[in-house]
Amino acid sequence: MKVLVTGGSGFIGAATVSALLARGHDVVNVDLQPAVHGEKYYAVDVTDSDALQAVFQEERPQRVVHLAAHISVPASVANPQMDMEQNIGGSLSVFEACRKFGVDRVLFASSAAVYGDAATPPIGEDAPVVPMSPYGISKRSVEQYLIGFYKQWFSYAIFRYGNVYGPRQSAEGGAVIAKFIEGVTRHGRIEVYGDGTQVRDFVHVEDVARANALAIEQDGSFLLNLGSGIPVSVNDLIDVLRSLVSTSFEVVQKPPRPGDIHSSYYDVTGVKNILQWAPKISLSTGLEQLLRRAAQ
């Protein structure tokens, strides 16, 4: 099966992509970023739809996964009419390009953070829905245009993310893993804003590559959450890292950040049961994973 991938370049699009590929399908990579598996590639924006077209219009792939986006909450709160231009907007210009080539499914890569601090967590899959930054809002938004109106053309499935993380991934965008690794084995102190009491659902980008890969290759239309079900403080975090390094560093708490949520973790029996997924990597285990290829 031909499927194309937006972002496929990206943390969570480059580890699809070998997902993707070790599953023996033909993979087209729309990224700004050059490939990293070899697949073949178009150096395309997505919220440039003429050129989006272009690349649909020669590749006429079956199925698509969208990852590219804008993933910033802090630079979301910043600047709203970047991220909305970027998330709405691209993924707009993404799901046109699919409905006029003829795309039979679409997987949308969606965030937790659309629930903000309304719900109680587990949070299920319909817990109340109030986002709390930009970010939140714009991907929000765009699962209500598949849920409202392109359900009419492909089918769809959204996965609610919780915290993913793992190889590859940028401390830039405000990650708390990877800002902690590069903390931890570069500078010798991390930051913590608040107290660390926050409370975060923490995945594997391997785990949610699989999950991907099953998810584009099923029919039907579903909005999951996609997680490891299991509540992890900040504190908590800081801990199974000083378990795991020699050396001692230091924990610098800065104020809360706005459009920051609290605690969420998720409930993740629907992906369990419709896909028959699990995740496989621990926490422990990817942390010590990341600390290890820190060091090379």
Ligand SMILES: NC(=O)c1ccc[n+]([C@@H]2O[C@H](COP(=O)([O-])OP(=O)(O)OC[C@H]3O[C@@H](n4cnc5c(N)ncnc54)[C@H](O)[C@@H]3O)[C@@H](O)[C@H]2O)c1
Contents of the next structure:
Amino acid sequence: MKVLVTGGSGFIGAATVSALLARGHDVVNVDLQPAVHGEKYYAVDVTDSDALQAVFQEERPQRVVHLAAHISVPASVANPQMDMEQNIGGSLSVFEACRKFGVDRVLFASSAAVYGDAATPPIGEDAPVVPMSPYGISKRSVEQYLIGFYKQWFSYAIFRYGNVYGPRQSAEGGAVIAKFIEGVTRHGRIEVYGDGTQVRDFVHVEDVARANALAIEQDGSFLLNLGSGIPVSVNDLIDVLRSLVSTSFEVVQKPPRPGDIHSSYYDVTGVKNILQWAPKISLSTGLEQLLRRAAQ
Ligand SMILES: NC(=O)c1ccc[n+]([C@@H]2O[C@H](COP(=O)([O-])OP(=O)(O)OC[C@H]3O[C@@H](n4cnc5c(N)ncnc54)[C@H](O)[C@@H]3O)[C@@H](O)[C@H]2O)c1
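Write the structure block of the form predicted in complex with this ligand for the protein whose form predicted on its own appears above.
All chains and molecules follow, beginning with the one already shown.
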């Protein structure tokens, strides 16, 4: 089927485009950055409704995977209006194009940021939703537009991704694994905020891309957490890295960052039952792959 992916040149987007192409779909990518896999590509800003609707008119996609967004929690804190315009405004521009041109299903990339720190892990989809940053608030708002309003025109698949990691992730966005790989391979040192006991749910981008492809092929509406379901502390991460590299590296402790959630990992029963999906790439395999790429 014809699937339009917004943000298809980004970290999760390029992996998703690759998974969709491998499954035989006709893929159109709308992004500000050039396409990675040679798919049909439009350099259009999703907040520009007229330009976006012209793409939909030309391409007539059946389904849409909406990933384009700004992804920085600190940037949203510094500039909530920018966050609202990009992440709520951009999403509504995409959904209006979907409504106007008869798209029958939309996948939306939400985040663990919607839970804030009110939920006790393992976090299920029924945990309290109390986002603390403009980024989390706008992700929650967009979920509600789909669940409460746009469902009249198209079905939705909403994923609240955990900490996605893997090839092509930028270390500049603050992603801990990307920063650690760069630190270990280039600088011989990594920085840890706090005592390293904080826990996260890491999931490999190729597993996420496979879930995205499975979800866009289905029909019923759902909202699901997408992660490994495995709690991994920053200290665990460092232990795995030490077991994989032959050279030594220094661990520099920094003060904890205000507002950081201590422990966040998912109950992934929902996605296992509904999509028959489970992650295939273990943390050590994923880290080994990244170390090998960094050495090339
Ligand atoms: N990476 C994670 O761990 C994670 C976790 C939770 C949610 N998400 C969500 O997943 C989605 C993809 O994230 P990512 O990590 O791949 O980020 P990314 O920055 O690598 O990719 C985003 C892509 O969107 C494009 N884009 C941004 N604004 C645009 C606009 N206005 N018009 C057109 N294109 C635009 C960018 O050029 C980029 O290619 C985002 O919605 C993000 O909020 C990511």
